[in-house]
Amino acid sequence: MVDPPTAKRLVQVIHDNLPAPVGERRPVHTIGIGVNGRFVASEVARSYCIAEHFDGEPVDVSIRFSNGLGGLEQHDGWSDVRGMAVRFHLKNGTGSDLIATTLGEFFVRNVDDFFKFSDTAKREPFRRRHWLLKILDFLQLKIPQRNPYPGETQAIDAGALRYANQHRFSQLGIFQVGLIGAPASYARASYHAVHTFWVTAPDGVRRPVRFYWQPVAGVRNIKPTPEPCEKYLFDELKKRLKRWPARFMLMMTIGEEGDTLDDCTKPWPGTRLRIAMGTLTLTEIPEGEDQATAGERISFNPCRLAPGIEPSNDPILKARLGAYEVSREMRGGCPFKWRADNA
């Protein structure tokens, strides 16, 4: 975990980074939605981890879909990560999180390129870039600057692409946010917890894991666009709730040795081992107080984990522990806790 100061600095480059305050709010991921659910894990989940919500039993669930950009304007129809936090709500009254975006990889290593990166990555003017320039940077495996959408003035991805241009690790990452998208629908999006964990299989075994959710319906993307279906994503889960429910099917890939355990820029190789965990159903939305309970004043962190999941030592996993806790003190979130064991 950072130090206390360290932890409240990265929390004020990003709001220091937004188009414009956002009150009581998650400054990244600010515009979202709170899903209740339902997890049972797999037949097989129980071999590989001891977690209590792997052993087969019902497990309520708390989930909150959201976009990735930080301020008020919700830009559904925008290329953009989107970000799938989950609540698995243990016996005891603790919590099991787990945090995936789209984002199949991260785009920073440490704190330090974080800052790095912030000082980089800072809005600026909109300037469009000619096509034959595009064509000039795909040339020397640059990364393209996109056009901007209608009425879009300030560009939020023209730093980012200086910073990846310089910097190879975090390439991969960028590349990805370019390119990403917009989702059909929250529930037709696959979503990755890019850090690794270890588990702890019944005969002690502790194995290196990535987690990452599919959606039993498949993937679907639609062609970006702003207008007129830019606050689209609400209703749409919605509906889709309204006629049946939601499935996602938890993945849990198996580090080897030589994979990059404390990297989360760094990708593991396609062909490791991957086990179903159990499958994630969404049930319903809560309305009115309940909505603001499920998606807003619930906290999540990546490091609020059950006995059998420890983080691993990646420092940007580290980092969000404190980071998050800053966040939620400034708007008045569900305090963290921490196991009993780790008390």
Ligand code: HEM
The other form holds:
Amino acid sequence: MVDPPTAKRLVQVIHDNLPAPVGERRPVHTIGIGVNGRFVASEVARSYCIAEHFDGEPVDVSIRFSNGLGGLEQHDGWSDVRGMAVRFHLKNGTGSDLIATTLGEFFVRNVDDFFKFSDTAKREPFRRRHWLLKILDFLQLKIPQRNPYPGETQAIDAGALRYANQHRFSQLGIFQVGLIGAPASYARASYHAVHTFWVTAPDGVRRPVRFYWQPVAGVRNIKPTPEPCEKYLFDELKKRLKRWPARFMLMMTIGEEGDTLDDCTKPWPGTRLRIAMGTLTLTEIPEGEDQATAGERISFNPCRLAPGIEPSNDPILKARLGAYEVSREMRGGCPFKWRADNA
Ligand code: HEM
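Requested next: the structure of the form predicted together with this ligand (the form predicted on its own having been shown above).
Now the complete complex, all chains and molecules, led by this one.
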């Protein structure tokens, strides 16, 4: 865990780089929608992890889908990372959270990297890059800067690309951000929790694992729509859930000797064993005041974990514990009971 001043600074640098103040809202993933759902673990899940939500009993779940950008404008059609934050509600009134995005890997390894990245990737005026220079970028294996969307005058893309071109470890994450596109639906994207966690099996064996959500309807992107403030993701989800519940499989990849356990910029080999841990069914989208609670006041934390799951020593994961609490307090989000020993 980072000390309180560092946790505050982590949140402050995000606020400092916003296009405009967001008031009492999240400084990133500002635009989001709360959804209710139910999770049922697979037969095999309980033999890998003793956490309550893997015991096979149906568990109530709160989900918040979001666009990655910070700011009050909703640009669903822009190429952007999307978020899926999930709370499994446990019997004793506590919860276990799993926060994931459409990025397979993150772009910084630790807090120092994050501050340096934030210094370089500041918002700056968008400059169109000549097509000849873009070809040169491709030849040098650099991702060329995209053209601005109508109405987009400032962005962090140029600075992020400069950072990526100077820091090899960040390239996988930042290049994915550059190419990520826009999903056809929040229910048609896969979401990765990126960090390593340790899970304990009933026989006491502890395994390093990584989690991701796979949409049962399949992954589908649309061509990014450059219209300013294009909004479709909330309505699409509402219509979809009126017709039929949407489902995700929770997948757990098991690490092996030699796999990186504390660096979320590094992927694991694609050959690792993957276990289907269960199925999440999105059932309804709360309306009115209930939506305000489910979408805005709720606050997730990646280190809020049920007994049987522990955080790894990944410095980004540890830093998020404090940073998310600082942000929650700043925006008046709901505190939530949690075990003091899982920090
Ligand atoms: C140093 C690294 C990071 C910092 C400083 C950071 C900071 C933040 C902050 C301040 C919030 C708002 C929290 C709130 O007010 O409730 C947030 C939300 C979020 N972050 Fe991060 N974050 C980091 C890394 C990550 C990573 C690695 C992921 C990928 C899994 C991620 C995914 C998300 C998502 C999905 C949300 C929205 C959660 C919600 O819907 O409530 N973040 N982040």
